[in-house]
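First, one chain by itself: the form predicted alone, in structure tokens.
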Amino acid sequence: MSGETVLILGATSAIAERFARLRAADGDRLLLVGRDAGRLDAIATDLKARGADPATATLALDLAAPAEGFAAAFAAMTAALGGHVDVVLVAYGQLGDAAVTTADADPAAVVDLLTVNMTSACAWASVAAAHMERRGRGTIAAIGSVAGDRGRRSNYVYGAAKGGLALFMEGLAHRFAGTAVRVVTVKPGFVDTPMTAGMAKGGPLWATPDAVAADIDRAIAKGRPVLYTPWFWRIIMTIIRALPRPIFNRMKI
């Protein structure tokens, strides 16, 4: 995998930054995309010190609504990486707040949360798929969530967005089955990152960004279509999905 070109959308997220460090150690050429130009530049400088290709670069962009459109923006990113992309990681997202799931939730806030977490992410995966289909190879990975496996009262808008993204990625994987284009859906559980700053943390269910990033790196290398990280979330979510609705409805989750 050494010397690949890697596009990271949402590169300032904790998980994405740790993933980028792993790819830097392989000497990869990275393009880091996000909204905070200063933070992106600082990360790029650090990655080059860790072994990333000197051509590693940054691009400040609103990923949920690129002004030039998704296809044109992706074409510019491809050009910045030398004309081709080996790996795309869609790593941005927004958890939202409890008000989005109340009876008087602002519909605009609901739409914004769905746009950030699902529709824009699907659009990036789609344009990446078109590029890789032309090349005949490559990997598209997107970070979803175990929250997308079953709708829960506490975060069903976020969960619906991540569930929709997972279904889109599943269809994309089916489309490319038997080819050299790989599609990886990542489903983390609780991860200690700034996005979860408002949640009580600690205990065996919580993972570090480093551990999740390492799992993602291995899943991409192996072309695993679905990654639950840490691994035990696959078991937990299998149980939760199997619960009869009367029992599930009594749970305060």
The other form holds:
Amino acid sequence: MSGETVLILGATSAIAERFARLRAADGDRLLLVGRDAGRLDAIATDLKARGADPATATLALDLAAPAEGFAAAFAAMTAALGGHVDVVLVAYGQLGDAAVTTADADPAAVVDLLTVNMTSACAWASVAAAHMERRGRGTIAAIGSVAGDRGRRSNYVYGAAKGGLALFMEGLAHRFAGTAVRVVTVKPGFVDTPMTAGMAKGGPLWATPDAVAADIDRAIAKGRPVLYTPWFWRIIMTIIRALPRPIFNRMKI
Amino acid sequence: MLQQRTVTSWGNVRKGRHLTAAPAFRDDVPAAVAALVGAGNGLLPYGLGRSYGDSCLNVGGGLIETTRLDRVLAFDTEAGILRAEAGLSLDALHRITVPRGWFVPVTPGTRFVTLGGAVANDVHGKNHHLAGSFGCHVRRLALRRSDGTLMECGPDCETGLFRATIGGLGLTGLIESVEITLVPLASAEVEVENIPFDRLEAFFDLSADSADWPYTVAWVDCLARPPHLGRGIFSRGRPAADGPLTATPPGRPLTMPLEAPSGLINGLTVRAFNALYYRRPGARYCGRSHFQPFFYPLDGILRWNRMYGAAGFYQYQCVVPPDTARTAVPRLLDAISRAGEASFLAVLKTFGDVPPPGLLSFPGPGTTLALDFPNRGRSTLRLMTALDDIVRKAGGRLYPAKDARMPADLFRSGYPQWRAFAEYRDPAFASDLWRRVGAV
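Alternative state: the form predicted in complex with the partner chain, after the form predicted alone:
Okay, now the whole complex, with that chain kicking things off.
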């Protein structure tokens, strides 16, 4: 699949950067979007050394609230990729502070977390869908989370956002069923990245960003609608979703 | 940002709790360093943890993990000059450079080391007799000191700090990036000749005869007794003139899934293995090999260190000068084979006389011997103490990257510039090894 154009929203995230390296090795042309211009440039330089198309570029903006609006920003990104986008990966996200699930929760923080993880992500998926529909092909992928599969006391704001995003993506997939446009929802479990820095790590449930990125790359190539990564999370989440509420309510998860 | 966790070194003998930071971008580094300095128990860079003993540990203190800093900063594919963040592994580097016809100038026996680790241990390879050690090929490095300054050092600037950082065991600051000169590669294949030899003198003769081969090394059966003391296989190679430029050979590496029972490596199994290895069909061999199995035979089994079980193992690597090598090496092998402390194949190599680039560089003129000992406690330590005496009398030294127990006097006699080095050490940087051998 060499020579595609790949748009990565949230390109400084560890999983996104690992995914970008896989596409760079294929010689793809990437546009890396995120907040931090310096970090984006460091990643772009690295990707070009790894084989990315020399036209690979960066764009610094606030993905949660683009100043010029989602549609205009997406049009600019499309232009920066030479007029078309083959693959979009919505990769940015924020785990949020544990305080948003306590009595002290600041409602504004709840709104912010939903805006970053769901509202803005759905807006990008929506403008990307319009682009893909006009072209009649392309792949829209977004990183959700296993946390979006069932509301849990420990992180239901993040979970609600990722669950909402997954539902939105499911709807898009339904809309594009039978066409050449693919919609991929990625649901990673625990991944050892800077985002999870506050958690105790180690053990069999933790995956590396490299392994997750390789799964995403395969899922995008195959157009798999829902990817649990690593694979065993599909089983774990099937069980957790199936737990009767009286049992679930006794669990401290 | 900081996390408490247990970190172990490759030999699995030394381990302990550390306060760790894992910066993902270079702009994260100053805050990570400041946080660990603020925690008060010192800090030490930690890469892929391939150091065997305690040179990569700072138990009870801080570790700054570098493997997320693995980006290429500049790669001049015409001149073969590459600058990258220090956490880039040689494995990842080769995936980038080999298809374009470039290779690291010096590689150790594992590709799972970071650039920073290669500098900090001034690693050597099978081409030491011609190319010197890794530090000989470093053009520049950027060093973050605990006071927040970033020092650019090289053979032509900040030379004192540069010479202290090459082989400096991570104690002069955090190496953020490294610029090296690569060597051109026409093919990913190596032309190999393996020649069995049945006694030690033949090793010295083969080494002398093979001086124009870029890569030479020998594996020695360290359980063989006279008259076969020091029997082994001499292996020499040169890059092939043609062939594919693939970074990896076909096939996937195996992973040692679990720790083996500690008794697995014993006199019987090792004797059987060594006898089979010596007589195996490939023992006398002339042909081609991909560079990976040639340079990294053990990397074919990921996490091979688990083979030694929960008790772990020690590695012992020394170098003895040319004028004493022919008497000291047989003494070492005799003591080892007499003790019967089972060790897999030992590695023997003659170093060249390229001047060592670092104040604490391990490689230098002479012959180096490296071998593993499963940790059986007191008897293993006693044997190594006996080996120390032979090395000390021969005017040799031990390799800190492999060491978990050398006495301070042996470090100081082996590295006479250690006091000059101590002047350059960053006061906030510390390691278990340094506390044992260097602290005054």
